[in-house]
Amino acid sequence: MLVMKFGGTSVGDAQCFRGVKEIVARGVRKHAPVVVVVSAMSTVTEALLESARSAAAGNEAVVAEKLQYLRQKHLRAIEELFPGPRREQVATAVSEILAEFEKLCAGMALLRELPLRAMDAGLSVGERMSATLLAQHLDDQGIPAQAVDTATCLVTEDNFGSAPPLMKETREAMRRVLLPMTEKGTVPVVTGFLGATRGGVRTTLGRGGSDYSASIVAAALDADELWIWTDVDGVLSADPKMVGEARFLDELTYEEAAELSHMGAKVLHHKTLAPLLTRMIPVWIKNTFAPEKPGTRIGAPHAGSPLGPKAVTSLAPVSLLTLRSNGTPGTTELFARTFEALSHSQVEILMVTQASYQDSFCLLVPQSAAEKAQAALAQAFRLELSHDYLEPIEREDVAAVALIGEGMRGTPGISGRLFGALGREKVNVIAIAQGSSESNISCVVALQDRAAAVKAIHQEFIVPSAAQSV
């Protein structure tokens, strides 16, 4: 079984839908059965968000403008895709879904509120419309297909806005709903990003939700592979805006892909990899607009898999927070209370380094969460700060740079070469993290040194290996 996921740019307009049809048709011929997971058409989710926010703010003109945009975008695609009698049927189905969103906006305007539960219901509209369009187009072109709303088979908790899936119940529901379709030769076209509580209330999976839902489908159905179709040829060894010699990678391990994602590369959200890892299902990143390109394979390492550095990534701006204790609290208590305070405030910690001779350490957090993190720590240590047991918490906005590749911890000289490359470019290293993962050596540099650091490390490790492979 093959699961294919198509992102928003892959279904951006009628021509894109035709391209997706060709890809699905080839998949059915070569890999049947096929299950498709689809995102909302490009720009649709943003328009839905803006409509909902405008409704809650009482801006009726913007709501009307966005609703008209959404209606026209989908009807234009329908007119181009369905020249025959099916056109009216598809247009009616899409209009009914959009009418639900219009009612939600009216309720938000009345209450002047933007409840997360209502937002999840509103955002579901984009995927439901694109799944309807694609399923009908496939069916119209001779590929039996049926749209599937994941409210019927992806069961989540009720944490609206970012609902964790209940995997056991989801597996049972997906197999019950989807397998009978594939056994009959029908291609299920499943809505990405969406789920529902046990009671059937709509939810969304949060950041990276569309890819995540695709990996959940693949794991639930014990698929052989997951192909994620996007608008790039695969995963690059660095940001091409910083490194002109960035190259596409043939393969990555799960851990390498997770480390890249964590440190800023637009690969796959780390949540996406978890369901695949438990069942060792490989995932391919492929280009919808150049399907002949091989793409990048992400999976378990195999005999002959190359070890060592593969890619350089960076994350900026991020904030480095430094805590220094005068002995009270001690190191263990300082760590425990810091992590507890940030956990309660739902602040993501990107990196931690500790001093070797005193009770102090620094941690890296997203810049967007820095103020919240400082406030949480100030509250947690208010007594110690007031009595000067703890020095004032320092904050510095910086950039994180990471070298990614399996097996680096067991290879002598990697760290020396990395810091030598930075030294030659006169890039000062503010903090370092290495050892907890054999696939990641991270360092913190000044914001203005970010591009120079990425380029220097890439030139040291990736360019020579590319030349050798040629």
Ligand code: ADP
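Take the two forms, superpose them, and find the largest set of C-alpha atoms that agree within 1.5 Å; that set is the rigid core. Numbering follows the first chain given and starts at 1. Quick caveat, the model's predicted, so the values are computed rather than measured. What changes on going to the form predicted in complex with this ligand:
- Fitting the two forms on the rigid core leaves the C-alpha of T152 displaced by under 2 angstroms between these two forms.
- For R202, the Cα coordinates differ by under 2 angstroms between these two forms after the core has been superposed.
- Once the rigid core is used as the reference frame, the Cα position of K30 differs between these two forms by less than 2 Å.
For comparison with the form predicted alone, kindly provide the form predicted in complex with this ligand.
All you get below is the one chain by itself.
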């Protein structure tokens, strides 16, 4: 069983759908059964988001313009892909899905509100349209295929906007829905990004979440491998949009890939690897536009796995919150109550650092969660704040930069070289963290120093040993 996921750029237009068809055909010939997971066509989720926001703000002109864009983008692809009798049928199916979104926008315009639940229902149309289009195209081209809306088989909690999957129920539902299809030789074309609660209310897994959907499908079906098709040759030693000399990495361990994605490498959604670890299902990252290239393999470490620094990544904007106490509460209590408050408000903590001689520490949270985090802490420490036992909580929007590679702690001098490289570029380091995992050295820098910091670290550790650059 092979699960293949295609990202937004892989299904950007009719030509791309044709390329995907070739890849799926080869997959079916060599590795059947195959299950496909697909994202919305590129730019679609963003356009849906903007329409919904504009509707809630009462900006009808923008809503109309975006709807027209979405309609045309899909209808143009349909016209090019289906010269025959199927065209009408596919166009009607896609128009009906888009009409649902139009209704939701009308509701938001009326309410002047953007409820998260309605937002998830609205965003779902992107993946539902692309899955319909791809399944119909494959089927039309002689590869039996059927679109599957994961509202029927990816069961989640009701945290709209970033809903955690309920794995046991999802596994049962996916096997019930997808296996009868693969058994009769049909390729299921599954919507990425989407799920639904037990009660059938639509949810999404969070932006970029189709990678995660694909790993959930792979785990549920006990697949042998997961191949993620995207617009780069694989995982590179840095984001190629930021570092021109970034070099291709032929293999990464699960831990390295998890660190990279948590610290901002968009090539892989940060929750993707967790479902695969129980059965150690390997992941390949491959280029839809250069399918003959081998891609990067992500899997368990082996005796020959290279050790040491491999890649540099960055996350921005993120928010650094500083808590400073005058001694009451002491550090341990400060930590305990901070984590409890943030856990209750479901704020993800990206990094924590503490100055040893002070009852103070800093923590890094996603910028989107900073206000929620500040409110939760202000509430948890309201007495201490009102009596000036705790200084007002400071917030600074910054960038986090990380050097990733297993086994770095065993090599003396790496941190020294890293800070030396930043110093030479006059990049001021605001906070530092080295995980006990041995595979990540992170630091916080000013937002405007992000690119310089990434380039300097990449130059220090990766470029000199590069056999091949891209």
